[in-house]
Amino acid sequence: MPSSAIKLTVLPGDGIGPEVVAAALKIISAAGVSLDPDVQLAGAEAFKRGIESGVPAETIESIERTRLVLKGPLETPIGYGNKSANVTLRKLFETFANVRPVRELPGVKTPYAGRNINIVVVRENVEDLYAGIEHMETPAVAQCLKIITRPGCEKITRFAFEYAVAEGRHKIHCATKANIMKLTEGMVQHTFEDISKDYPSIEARHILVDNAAHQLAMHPEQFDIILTTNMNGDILSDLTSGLTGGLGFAPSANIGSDVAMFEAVHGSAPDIAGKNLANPTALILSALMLLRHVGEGKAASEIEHAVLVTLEDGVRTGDMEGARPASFTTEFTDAIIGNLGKKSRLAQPREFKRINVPQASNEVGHVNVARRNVVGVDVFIESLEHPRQIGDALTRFAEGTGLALKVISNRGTAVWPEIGHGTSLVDAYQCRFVVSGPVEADVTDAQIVDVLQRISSTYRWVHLEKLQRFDGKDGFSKAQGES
């Protein structure tokens, strides 16, 4: 093994993974790259052996030697049982960007042919819903916590700026839901305009997420980067691969500070797994991402220009439409390995530089504040009886308290004081006690703690979050329906 060859962690995957992955590694290899693989077990079969994670130790110990992953497809669990394999390594490496080019592809017939969309998201990749933090309130109630932090939206957006000026773009469109969430994906949007102002020649514009997918539908073409959040860059990525031919065609990257993992978009599609019929473009692509990120440019422009004459000649698999009867994943290989050296008529690869990617810091990442004040606490209590029977009771405890009880709301309407509309309730209610004197007056944990003690004579309360005021402004929502 040659000292330069490029030492990486190969995770062969479930289902199609290990087919598809052998497709990417030959054609790497023909295209006479060196690489020094350490194969590692992930997903499925490590679910068999009761690791919960679905990621060995020693597939853990091989990523942080090596700091370079090419991955294929992992099978996760769905509504039950055991975490994803792919957050658990996304998280566990800190790798905060996901990155999922789409383009029009020669001889791949979409709806949206000949508009010459060439998009990329970049999706934030370890906050968000996808923390995974959910509790059961009451066997009826479920909760999941939308964690989104400063320094995760200074780090992506940094990222997404960055990744336009490697590859000589000049438009980032940030997609939030920022109208409904003004405080998660209100700081996505806020971060974005700040750090915006550091990149003048870049354009930077703001959508709400929903018209952002409307958007997609009629006019793609005018879309560049798009800069998103976990959730929504987990639905919006996988709406800009259907424009372009499908999961068949998506790659994608997950990067860190210092460690890189490469994988296609699509999932381990079982049924046709060990048939030789799996379409490896996707993965393919994702190599090239990861020839990239090490300098080997060179290489995956030429690989690049092999997969685009190999699709302009009409060479398909079974997923594809094409002229040519459906071609086996090896055959389908064996054609872009022959294109090698050849250069496509009808697109060209995009120059490309290395990213500067964003550093990991040691320091506890913070926001500086000149003032906060609690100036009150939400309860979240378990009860059977209607609102104004808790209201009362409510009333009563927090008298000599110095907290007043405010409102009562469920799943995030207010319910009381009753404004005259009917509501569905579960068995969850939010219970909001505020400071009964000047607003500027401190809430004291013994207060709240008082106040809990005699709400827990009567009811069963789950969790609270106290009401916190940073610089003058409110760090809490609001119930619809709430003065």
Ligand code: NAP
Given for the second form:
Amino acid sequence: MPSSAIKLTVLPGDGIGPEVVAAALKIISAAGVSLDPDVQLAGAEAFKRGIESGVPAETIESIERTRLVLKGPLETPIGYGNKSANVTLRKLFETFANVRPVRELPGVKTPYAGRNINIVVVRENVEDLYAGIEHMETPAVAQCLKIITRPGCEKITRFAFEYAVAEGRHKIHCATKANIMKLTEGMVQHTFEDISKDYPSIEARHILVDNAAHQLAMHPEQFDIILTTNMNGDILSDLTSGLTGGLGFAPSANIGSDVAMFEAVHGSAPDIAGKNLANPTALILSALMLLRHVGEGKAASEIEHAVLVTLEDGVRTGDMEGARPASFTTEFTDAIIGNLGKKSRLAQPREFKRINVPQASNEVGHVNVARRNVVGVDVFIESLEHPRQIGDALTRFAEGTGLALKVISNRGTAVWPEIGHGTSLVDAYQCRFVVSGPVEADVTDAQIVDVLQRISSTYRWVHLEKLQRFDGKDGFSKAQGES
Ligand code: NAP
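Structure of the form predicted in complex with the named molecule, given the form predicted alone:
Up next: the whole complex, starting with the chain shown before.
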């Protein structure tokens, strides 16, 4: 092994993973790039061995050493049991940026062919609903916390702009649902608007994510980079891969300040696993992103040309329109190797500079505020009673505490003092207490404990949230119908 060989951890993964990873490694080797791979386990086999996270300690140690990963898809048990091994890896190594580029490829027939689609979805990769913080509030009510942080928003936004600089792109749409989730998705929008001022040569636009989905279906060629949250990005990036030929062509990179992990967008496709039918293009394009990341841009462009020439020549795997009945992964791979050194007539690899990835800070992330007040508390309780009964009881409990019951809501809709027509109730209520009377004083912990103790004499309380104001701005949302 030459000493200049690129050290990396290889996770062949599950299902079609080993086949497509083998294809990518074979092509890279044929292109003369020397790799020093450390092949490790993650996913289904690790779960079977009883490893809760799906990622064995040896795999973690390997990645800590190499800080570079080529990864096949990992199966995730759905709806029960263990966490996703993919999410574990992304969170463990804080690969906060998920980059998913798609482009129109020669010879790949889609309804959008000829429109020159070339879009990168930059998806925040560790926060949002995927922080995985879920609770059963009652046996009937599940809750998932959507965590969005200002430092997280700053990092992913800067990354998106730096990515645009590295690839010579000119426009970023930030896609959010800030009209509904004003504090969480709103923070993404506001951070984007703030940071965009540092990059005046890049056009910065905000778009609501539902409109982004519509616009992607109608006029996809208007997009260059789409920056978005974890959940939105998961969905939008599958949509963008659909526009350009499907999951078989969609590569991705998970990039952090320290570790970078490259993988196809697709999963383990168990229906075609082991049959030599998988399209390896997505994993090959992911491997090209890896090569560019480590400065092997020349080899990456040579391989990319060979992939493009192969597609132009009409070589196919089974998922592509016009494929012959037996269109095998290995034949397709060998055709690419045979085309190394040839140049595509129809498409060009993109010029690419190293991305200036925002560095991790050792400090605890925070935002300074000059003034903060606690103006009340939300107590979440479980009850089968009607809101009127609960309202009467809680009003009584609050007497003499300095707090007063303001509103009770159910699934985010106010149901006390007034209840709307046709509001369905479940056994989880949010009960909002605020300072009684016109007093501007802070609510104290002693007041909150007092009211909580009184409530717990009659009701099962589940959790509470302080109502805070930062520099005069409410740090909480109002219930639907709350005045
Ligand atoms: P999937 O594995 O992406 O497969 C969906 C379908 O897409 C396949 O059945 C196959 O369709 C087609 N397909 C995907 N990749 C292809 C390729 N390279 N070549 C040809 N056809 C391809 O999605 P899924 O069935 O929802 O998920 C299966 C498992 O993968 C789950 O356990 C999931 O959690 C996991 N997963 C892992 C990752 C990851 O590791 N990053 C990502 C997504 C899903 P046909 O029916 O046309 O053959």
